[in-house]
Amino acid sequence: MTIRVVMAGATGWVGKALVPAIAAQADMLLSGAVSRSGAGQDSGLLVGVPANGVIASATLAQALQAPSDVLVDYTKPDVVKDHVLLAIEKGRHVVIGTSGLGAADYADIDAAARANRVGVIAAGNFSITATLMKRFALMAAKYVPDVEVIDYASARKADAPSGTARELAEALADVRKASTARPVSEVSGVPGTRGAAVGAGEGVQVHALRLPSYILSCEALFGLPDERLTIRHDAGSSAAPYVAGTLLAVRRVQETIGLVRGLDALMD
C-alpha cells in the first residue's frame, strides 16, 4: 500500500532532504508540502531537484485538503503542536521531527491521538547514531547514578534544550538512581549556573550552550569516584542522517495508536 505523505517544513534544513527522499520511495507518495515562503511553487524546484508536480501550500490546513495518510513535521516550536493536533483531528498519522515540545504537550497529543485512533511518532533526533547515544546512556545510567547533560547548538536555535537533549534527559530521569550531588536548592552563588532539571522526580541537570559553529551536539556525562564516562553525539552540516530514521517512522506510524517517543522504540 502506498503511503501518502504531507511534508510540513518542506524548505527547512531537514525538509529539503526529505522532499526528494519521500518522492524516491517505492512505497510512498509525496501528496503535499507546506512552505510559507514557497507557497504556490513546485516543491521539487523549491528544494533544488527536478519538478515533482506537488505545489507547496502556505498552510497545513490547505495541504490537508487533499487525501493523505501521514504528516511529517519539521517546522518550528511555536507551530508544531497546532499542526499535530490539526492533523490528528483530520485523521492523519503524524511523525514529529520538530523540537520544543514538553511533557504536557506530548500528553495532550497522546490523548488526542488515542481519541482519534491514529498514531504519532516523535523523536528528538531521527539519526541512528544519536539514537544509539541515547541507548548507551540509558544503559550506563542503570549503573552510574550521577549524570548531567550538555546540549550544544547554533547561536540562533530558537528552543533550549534541543529535542535531543530533552528527550535524553527525560529518559535518563526515569531510570537513574538518586544523585549524590548537592541539591541545587542548597547551592550558593548563582544557582542557575547549575542548569535546569529536566524529567520526572529530581530530573537530570541540563546545560544548554548556544554558540556559532555548532550544528547540534549532545553529551551525557557520568561520574563515579575517580572515574568519568562521556557519551556524545555530534551532528554534521548535512540533514542526510535524519532521513532514514524519519522514513522508518513514516512506515511504522500507521501500526500504532497514540504517541510513541523516540526512534529507539522502533529499532528493534
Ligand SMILES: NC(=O)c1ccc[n+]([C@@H]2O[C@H](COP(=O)([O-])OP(=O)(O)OC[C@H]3O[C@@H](n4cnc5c(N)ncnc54)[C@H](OP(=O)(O)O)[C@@H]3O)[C@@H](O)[C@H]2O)c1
The other form holds:
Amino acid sequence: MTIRVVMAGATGWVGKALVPAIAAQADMLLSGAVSRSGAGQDSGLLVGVPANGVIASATLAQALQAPSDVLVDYTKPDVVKDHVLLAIEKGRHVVIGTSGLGAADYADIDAAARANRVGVIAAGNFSITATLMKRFALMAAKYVPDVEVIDYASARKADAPSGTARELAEALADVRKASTARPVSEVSGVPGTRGAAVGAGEGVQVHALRLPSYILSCEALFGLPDERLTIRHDAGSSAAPYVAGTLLAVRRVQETIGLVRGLDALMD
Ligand SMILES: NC(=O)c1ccc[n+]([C@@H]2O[C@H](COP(=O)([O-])OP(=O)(O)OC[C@H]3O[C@@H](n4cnc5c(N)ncnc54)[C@H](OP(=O)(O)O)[C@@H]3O)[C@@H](O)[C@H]2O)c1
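Same protein, the form predicted together with the ligand this time rather than the form predicted alone?
Expanding to the full complex; the earlier chain stays at the top.
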C-alpha cells in the first residue's frame, strides 16, 4: 500500500534531500510539504528538482487538511512538539528527525500517540553509522563504567546537546555502572566546566562544543586505569546520511503504537 507522506521543513537542509527521495520511492507518495518561506510554490521546484505538483503549505494544519498517513518533521526545536501533537491528534503517524525534545516531551508524545493509536519513531540521528556508534558505545558501557560524551557542532546550532549526543547519553545512563569520577557537586572552581549530566540516575556528563568548521560529530570516551577507548562518529557536509534511516522509519512507523526512540530499534 502506498504511504502518503507530509514533509515539514521541506526547504531545510535535510528536507531538501528528503523531498525528492520520498517522491522517488515506489511505495511512497509525497502528499504534502510545509514551508513558510515557499508557501504556494511547487515543492519540487523549491528544493531544486523538477516540479512534482505538491504545493507547499504555510502551516502544518493546512497540509493536514488533505489525506495523508505519515508526518516527517525536520523543523526547529521550538515547533516540533506542537507539530507532532497536532499530527497525532489528526490520526497521523509521525517520524521525528528534529532535535531538542527532552524526556518529558517524549513522555507526552508517547501518551498522545497511545491514546490515538498511532506510531511515532524519533531518532536523534537517522544515520546508519551514527546508530552503530551508539550501539558500540552501549556495548562498551557494560564493561567500562566511566564514560563522558563530547558533542561537536557548528557555531550557530540552535540546541545543545545535539539530538545525537542527548540520545546517546540517555541510553548510556541507563546501562552504565556507577562512575568513579568525583561528583560534580564536590568540584571546586567552575563546576559548569564539567559539562551537564544527561539521562536518568547520575546521568552521563555531556560537553557541547559549538565552533565554526564543525558539522556534527559525537564522541563517547571511556576510561579505565591506564587505558582509554574513544568511539566517534563524524557526519559530512550533506544530508544524505539521514535519508535512508528516515525512509526506513516511514516504512515501519505504521506498525507501531506509541513512541519508539532510536534507529537502532529498527535496524535488525
Ligand atoms: N535526526 C537526525 O538524523 C537529524 C539529522 C540532521 C538534522 N537534524 C535536526 O533536524 C532539524 C532540522 O535540521 P535542518 O538542518 O534541516 O534545519 P534547517 O535547514 O534550519 O531547516 C529547518 C526548516 O524548518 C522550517 N521551519 C523553521 N521554523 C519553522 C516554524 N516555526 N514552523 C514551520 N517550519 C519551520 C524552515 O522552513 P521555512 O522557514 O520555509 O518554514 C526550514 O526549512 C534540526 O533540529 C536538526 O538538529 C536531525
